[in-house]
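First comes one chain, alone, set out as structure tokens in the form predicted on its own.
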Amino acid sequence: MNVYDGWRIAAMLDARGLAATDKISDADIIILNTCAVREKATNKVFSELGRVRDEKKSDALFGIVGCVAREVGAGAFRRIPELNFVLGPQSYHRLPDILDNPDARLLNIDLGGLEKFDELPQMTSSPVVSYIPIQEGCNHCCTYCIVPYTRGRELSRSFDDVMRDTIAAAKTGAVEICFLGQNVNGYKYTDENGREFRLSDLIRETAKIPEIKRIRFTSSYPTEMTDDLIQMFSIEPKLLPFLNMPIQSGAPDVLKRMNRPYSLDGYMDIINKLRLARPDIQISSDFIVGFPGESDSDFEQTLEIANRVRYINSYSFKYSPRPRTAAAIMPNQIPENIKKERLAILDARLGEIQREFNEGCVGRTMPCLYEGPDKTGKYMIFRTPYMQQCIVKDSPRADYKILNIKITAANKASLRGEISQD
């Protein structure tokens, strides 16, 4: 979501005649687009703001947008008095106001609705992978999560608006569409005629666009994985055989305290339905270790679910208390050293599973999306249908889109391959 917001901010400023620069000391406006999902991320924002303040030109405007802006609000001005603007994730379309009134301070952290999508200019060019937000916010209110406060309750964009952006992306360079939402498979929109649209309808309509070759979505919630959506993996070949469906913990007691209202059996039923619909599908997940009250036995159950599902990619974190969340004041907070130890154990096991899957791909030929050259310009970077990075030693070209790549080597982090001549 932040990548998408960054693209739209850049496009908005381009339309105002500004150009990007990599040097803080050259910039006329510096914008930190921020994430508040973990405490460490918030702390890094203010450390970076201090660095920007010391390096920027005296008359350069600078400020923050996104979830940290919503979290700290006017307190950001107290911590960094030189700030010019603090804009929440639904308010960054107001940035031109600060350009028109550079001497004014701009604070807007209202949650609002979906107005920013109406205010933002249409993209004139799109990257090969285009992110299309279809909803924002979340109604699930997990006890560890700050998203309902920083992004608000669930709001789904209209079906026509989403398809307008998707078609525009296809016409301006996109080959792959990734639908975005804090609870993306909870997308639900009813038009003025009473017709209801779900994520499966967006996938079905997007698949009709000739320029679009690959479709995926993130991040999904287990109880929202409805049968119509599962069926799409069976009938739509453009939908990639890869799904991020976070479980967070393998312990029923921990899931209950997290306010994650699904059972392990229910979660596994969904996995089994997905594998029946698309036998080659692979799953990734998110994990939180060291949640308040997590016992050694609870942690062992998390390792067990990782072994049982065999996630090919995962994001795992130590529990981080966030303000305004129920978990932050729960008893039996886990000491940092135990969280660190458990995270290392889980990461090691997840890494082994990922390596085993990657090594099992050696010898296979897969249609892979060309993302561009690496930093040296000597190699090409492709992305497999399972979102693995594949490095190919060949002369980079601008006209590649999707090529069949034979996988020749693998490690935990990436694959090596060569363009198939078959």
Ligand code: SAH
Contents of the next structure:
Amino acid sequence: MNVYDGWRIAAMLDARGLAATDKISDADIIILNTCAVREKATNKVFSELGRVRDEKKSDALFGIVGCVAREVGAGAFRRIPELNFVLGPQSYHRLPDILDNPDARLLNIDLGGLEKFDELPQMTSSPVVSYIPIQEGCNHCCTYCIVPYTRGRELSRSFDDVMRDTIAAAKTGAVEICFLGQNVNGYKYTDENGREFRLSDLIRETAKIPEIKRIRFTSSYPTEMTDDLIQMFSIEPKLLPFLNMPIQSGAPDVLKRMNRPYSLDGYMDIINKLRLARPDIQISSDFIVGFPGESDSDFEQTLEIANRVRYINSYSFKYSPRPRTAAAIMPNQIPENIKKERLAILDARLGEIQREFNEGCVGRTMPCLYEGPDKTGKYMIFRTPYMQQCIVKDSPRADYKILNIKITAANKASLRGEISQD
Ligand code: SAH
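Since the one above is the form predicted on its own, can you give the form predicted together with the ligand too?
Below, the chain from earlier opens the complete complex, with every other chain and molecule after it.
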């Protein structure tokens, strides 16, 4: 979502005749787009702000947008008096105001609107993998999570707005569409005639666009994986056989305290239904270790669920207490050294499973999306249907395409392959 927000901000600056520079000392405007999900990210923002302040031109406009801006509000001006603007994740479309009136300070951390999606200029060219936000905010209130406070309650964009953006992306270069939302599978929009649209409707409609070859969505909440959506995996071949469906923990007691009210059986039932719909589907997850009160045996259960589901690619984090969240004041907070130890054990286990899956792909031929040349410009980078990176040692070609790639080697992080001649 932050990457997407960054694109829209860049498109707006571009439309105003500004061009990008790599050098802070050359910039006329510097914007830090920020994440508040874990404390470390928030702390980084302030050290980065200090660095930018020291390097920038004295008259350069300088500010923060996104969730940290929303969280610290006017306090940001007290900590860094040189800041010109502080704009929350739902008000960065107010950036033109500061360009028009550079001497005034601008603070807007309001929530509750989706105007930003429509008020900023559209991008004139789209990346081969284009993100399309369909929903913002979250109503789930997991006890560790700051997102409901920073991005607010769930709001779904209209079906027509989403489809307009999707078609525009397809016409300007997108081959893959990734629908975005903090609770993306909770997407629900009712039009003026009372017709309700769900994520499955967006997928069905998007699949009809000839330029679009692949569709995916993130992030999903397990119990919002409704049957209409699961069915899409069986009837819509453009929907990739890959789903990020975070479980967070494998211990029922911890899940309860996280306010994630699903049982392990319920979660496994959803996975089984998904596998019935698309036998080759693979799942990834997010995990939090060291949640308050997590015992050794709770942690063991997280390792067990990882072994059972065989997630092919996951993100795991040490629990980080966040302001205003219920878990931050729960008893039995876990010491840092134990969190660190558990994270290392979980990461090692997840890494082994990922490597085994990747190695199992050797010899297979898969339709892969060409994303562009690698950093050296010598090789091509492809993305498999399971979102693995696959490097092909062949000179890059200019056109973006789906090609059949034969996988020839694998390690934990990526695959090697060659263009299939069959
Ligand atoms: N559903 C959201 C989740 C965003 S946060 C979305 O994708 O937009 C991404 C992941 O960060 C979560 O799934 C969770 O595993 C982790 N996370 C969230 N809050 C956290 C916290 N307080 N400490 C550690 N990890 C956290």
